[in-house]
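A lone chain, given as structure tokens: the form predicted alone.
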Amino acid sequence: MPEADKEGKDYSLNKKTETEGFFLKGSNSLDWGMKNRLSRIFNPETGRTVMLAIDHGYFQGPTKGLERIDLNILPIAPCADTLMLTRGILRSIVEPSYTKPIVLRASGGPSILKELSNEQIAVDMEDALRLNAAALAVQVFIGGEYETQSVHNMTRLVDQGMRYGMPILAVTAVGTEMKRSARYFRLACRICAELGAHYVKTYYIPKGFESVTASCPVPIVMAGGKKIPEIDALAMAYNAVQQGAAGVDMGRNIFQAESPAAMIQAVGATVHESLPPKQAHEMYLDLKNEK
């Protein structure tokens, strides 16, 4: 047996011990293990994310931008704070030296060919945690055709993300007959928070977003859209994190750039440092000059 040390006599008595908050909005009551989680998809030095969703296969196929991820997209993964995919692209593309937490696309069902409201859940909670997961990602349809069924998929989730320390990501979708207000994203974010999502991805508007998050109880990351010149994508990513947001979710303004590479770089400069629009383009076209 080794010989005990001695007992310790330097215990600090006049320093109170301090309990530290967590630094994501309203997560400070959740589990160690969540927390961790979270710590991993958003950098605790800026409270914010550059996330790179690249699921858009799951419902459209192989998207511009996405045909070959091998050969786009994993040169420039290590560029984002997360990689958002499905877990078919993670287990055959990427390798597992890569350290970058995962956000896993977990619902799913219909193509572009059917009503994309009427998703299930498509990924299993021990799968997720066989892969290593940081967070599910569960589309939910506010006003769709199938709202209570994506609702449901959402909070399903979320009860087994708390058993087993999972953040779960609730992503507000927007079919063809809603309306892109401050007042629906206020109603379809603060739903999914309600309802237990521990964050929420929803689109950026010019007028009314910063109601959208100062409603929103959980930390909120703008969801890109559809392609628009770098210029003003950077300019949406700079207002929304200036607005609340906690990042930005960007996947068609990323690896459908010119220069994807150097676009990644730009955004994460805007988020994380906010560099104002002009100076991040002008950063985006040095880079993609070098190259």
Given for the second form:
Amino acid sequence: MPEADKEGKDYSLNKKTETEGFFLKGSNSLDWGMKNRLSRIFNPETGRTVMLAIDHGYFQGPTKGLERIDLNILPIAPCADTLMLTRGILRSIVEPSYTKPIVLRASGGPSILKELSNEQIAVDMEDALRLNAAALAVQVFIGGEYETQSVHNMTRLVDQGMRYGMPILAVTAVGTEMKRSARYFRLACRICAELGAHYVKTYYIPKGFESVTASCPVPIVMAGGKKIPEIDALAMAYNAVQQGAAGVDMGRNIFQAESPAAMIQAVGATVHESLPPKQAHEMYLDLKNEK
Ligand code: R5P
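Rather than the form predicted alone that you just supplied, could I have the structure of the form predicted together with ribose-5-phosphate?
To see the whole picture, the full complex is given below, headed by that same chain.
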């Protein structure tokens, strides 16, 4: 029989137990497991994240810069705060000893040859838990042909996520024919948050982005979009976080940069240290030339 120890006596009666709010916007009422997962994605010190999105293959095959994820991405993956990808790439290419949080692509179906908004849920919650995912990402096509279906994909994942403590990232997808305006993104992001998304990924727009972040009650991460010059991508990331984004979820503007390793570090300094674009670009060039 183990010997019983003496009962403790020091209860620090003069110190109140702290009950601090959770550091992420709109997330204080969530359960412990959900908050713990979100704290792995977002740095609790800065409240921000640099997600590296490499899930493009789920609808467009081997995208430029992602031809060989083992060679192109694994060397820079430790520099990301979070990796966003499909379960196929995770299982086949990423070492299980990689401990950064994983955001799993959880919707899919159509390829670039078909109507992209016609997605369905593409991952079972049980498999996401088996893979130790930190969140699931689902595309929401507000204004798209299959708008309701995509919203329903999200709300079903939110219901499952609430059951198991898994945050759901709603990705606002904009059809090529649609206008990218503050009004559209306020509508899309707000719908996602109202219907339960735990955080939202959306595009930066030069006019009115701060009204998009302000009117969305949960954190917003900025989507990268098509490849633009490095200085412009750094400026976009800088402006987004200054205007209320809780970080970025960038793909092509990192892995299609001339030096992806230098770019992800420069984006990291932009997001977490608010390094202005000119200095961040100098950092990028220095790191690129070091190599
Ligand atoms: C959005 O449609 C998907 O999640 C993409 O595959 C990815 O996240 C896009 O990243 P980026 O536009 O920065 O290359």
